[in-house]
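The chain that follows stands alone, in the form predicted on its own, written as structure tokens.
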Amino acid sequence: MSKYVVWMMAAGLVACTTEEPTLSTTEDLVQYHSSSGFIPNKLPIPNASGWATTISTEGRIDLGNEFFQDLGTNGRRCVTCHLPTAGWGITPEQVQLTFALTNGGTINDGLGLGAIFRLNDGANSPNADVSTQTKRRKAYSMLLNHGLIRVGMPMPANADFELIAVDDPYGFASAAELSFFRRPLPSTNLKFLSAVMWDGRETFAGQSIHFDLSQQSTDATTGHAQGEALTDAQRESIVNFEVALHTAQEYDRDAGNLSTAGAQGGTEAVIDQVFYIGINDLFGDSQTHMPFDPVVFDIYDAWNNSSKRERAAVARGQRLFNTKAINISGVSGINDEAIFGTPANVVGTCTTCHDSPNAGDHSTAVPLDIGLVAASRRTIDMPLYTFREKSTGAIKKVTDAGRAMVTGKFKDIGRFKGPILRGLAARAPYFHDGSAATLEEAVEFYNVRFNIGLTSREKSDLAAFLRTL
């Protein structure tokens, strides 16, 4: 066991209380439960807002699954970048802890040798010098500071645009391999997926999400873990493990138990939530043919008139998310698409894009550019790429080309999918590039970007709601 203690609150282990759990690591969980071979359902995992839990519909989290096994050549496993103690993703804090605690005993001082620290995509450049601790801290700075993995992609063949300039602070990126820095998406709540990966590159036309995830598991093994392609049995085992996972915030330090007083927060409600591709889509539900309903979240309706101040704030935040009017303008994928009649502005709400009931992602594979990758938002540690459309000469300068690297279409530059919103409190920072350190910063980005005019209380209420998901 490491110096951190696992705080247990599971049936037969420790009685449920409202006492705050102690910080735990994935190492703690695996070591503590190694003799039994599983982690029990609903084990509380602490985060800055309270604690979250995960339930597997298989009855428990099986530590013998291929998800936890070394199937590559560089020591990485699925769990390396999808930690149960980080909402099944990674956080900078846990990456930094891994850097500090891992000691391979082979390179100088030994620190920073955990499996996540590999040159192929953990470092800012695959050519980085990692011979000393100081040099490793510099080489892995994007991973350590922002929880970002480098995605290396060549310019797509037959693209309708060209790369005309590269400003890479790490001196590596070129048309042969551009470097994009992105957050690993969580490997839980996958029942709500409509597209796999931020840019949808693991979503295949005419195939099921199960097929997409199966292909993604092999690509992750050959790419991230630098191994051989998985067998069909290994892929099925990993996918079945992942799709059985359901995660949500269970307890909020301010609002308390999230499934009390009529509320339907917490993980158990996630299991029962209905989802299918095209549910509640803006252009009509794919199965019921009912029109789009902007009231996407209703889990805290029972707290609308709560006498507890903190619960009332969560309910107000939910109403704002569902109903606050937003003038949507300049969004590539909405304002420039013929399906919307190419309007200059669309009056919508947060749920215009976050339309999946009580999940908050988009129920169809519709990537959007909301301005996150604009040159004006670039920080000094991000590359900047200049692209030119071949037919018109139009120029775009961005930190990440997004969906365009998959389709080869200039119009798709900077477009990304919207992620599932459950379990947000466990996996800061936010957005594909980790540019919002907190949920308050994420709310403020939208407030400024769309000139919403949120009051201080409205911002606070929205953040309070998002923390409880």
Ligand code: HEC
Contents of the next structure:
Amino acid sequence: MSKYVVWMMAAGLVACTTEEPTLSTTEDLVQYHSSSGFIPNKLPIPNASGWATTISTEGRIDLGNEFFQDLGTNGRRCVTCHLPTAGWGITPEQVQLTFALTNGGTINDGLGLGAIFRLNDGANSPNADVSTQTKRRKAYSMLLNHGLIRVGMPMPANADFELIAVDDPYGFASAAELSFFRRPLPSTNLKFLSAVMWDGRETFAGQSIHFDLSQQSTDATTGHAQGEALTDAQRESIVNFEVALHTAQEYDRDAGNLSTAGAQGGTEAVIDQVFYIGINDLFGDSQTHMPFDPVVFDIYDAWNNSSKRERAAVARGQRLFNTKAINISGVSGINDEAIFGTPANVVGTCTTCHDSPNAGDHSTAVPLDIGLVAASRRTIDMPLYTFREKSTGAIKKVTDAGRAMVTGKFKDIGRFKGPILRGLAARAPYFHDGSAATLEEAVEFYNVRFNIGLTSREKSDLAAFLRTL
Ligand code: HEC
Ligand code: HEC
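Output the form predicted together with the named molecule next; the form predicted on its own has already been displayed.
Let us now look at the entire complex, which starts with that chain.
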């Protein structure tokens, strides 16, 4: 049975009959709900390790909001890629289901005609052949396999680097438009943001996050939905809707209720969590001027030494996240930046980069290259670009140029923001390129990349902790 049907049953929106309703796509779902008009707060939405909930501080999730409306020309809505049933992002599983069931198909003979399947940025190439079902599966393979959207961008004007080679398995990318395959970021918990988008391209100097999100909403409509720019009123309405959303894992199959026995997990506590830009910054808190505190997460303190084995594991994972020493080296944005004194090695922790209290994103906009885009990690379904710095002739081979496409600076190649680490269990796979299928794989990436030497128990504790966020 599909996640949506389970979800609607849980919501009491569909009677529990033996006949399975056919409402299985985002579009159908939204249309169906337009009649009831809202999703109640704290509705349990199942995922692989338990369930997550969302609370809107507006009292309920208003399905009449522009976020759910068809405001473009290709059928896309914000909800097409930011689903309440996928942690306000998308998952490959859900995309595959949409492919299978859209336009009257049943599993295996679906036509893949749902609105997410559009050539402009859903397909591996805008020129892909989508004339048959088999060809459509191939054309949308990055979306179907990894939940990746193609972000197309031209080489920035006046860049201090040039593109000297393109290896695009889909035969499209060039200096006129490079293809970067990226995961949608969740459109929830936005109060924790210090930078908007993986590369911060919707963050504008001297402007508030509210302004940034307003600009983002209209760009998403002209881009993804191929529509006209939104009116100020529409933008305002979308932003107010988004910033009211708070999401977290509420129940974990191993640890149980995440806000019990003194623990402060779950969505309610997210609403009360203080955030401002520069909170707990490495160079001192921007408001209190207190020094950086590596103890970033404390919501599971009460489970330290819990007699319940699974809860003690979560608390141990939290402790590792806060305190396990990591030799941070070769990270562009830290080890090569004057502001840090260009140290070859910084002894830090996970929280050196994930410093926002109980949110886990970077509290200031510090784009970093932790090594995900390296040619050595490239899989054959990813494009590979070779860039050359004009002044020095230095070469970088990467799958995604990241922040450099915004600034035009060679040094910014491969740098991305540190994202919010709440509601993770609902939205695998992880990292901008979806390269970690599970949280265990994300932990293993760090273990190998920074040679941390985690034991197998430490790895599973860290993953257990991340699952409960
Ligand atoms: C076709 C899929 C798609 C649609 C439709 C879409 N988005 Fe997104 N969204 C993405 C992707 C992919 C990203 C990340 C891209 C990047 O950072 O380069 C993103 C990022 C975002 C972010 C940034 C969050 C953060 O942490 O920085 C917000 C907010 C957002 N989208 C809101 C919206 C809104 C509002 C709409 C409707 C007007 C919308 N999106 C429509 C795919 C989509
Ligand atoms: C040197 C800085 C740095 C350190 C140290 C660090 N991270 Fe990250 N983390 C990042 C950045 C930057 C990203 C986004 C990378 C990307 O996708 O391009 C990220 C992404 C993640 C994600 C994926 C989130 C998502 O939405 O996909 C997880 C999970 C994560 N980190 C966990 C950890 C854990 C656990 C540790 C400690 C073992 C850790 N990080 C240490 C900088 C860091």
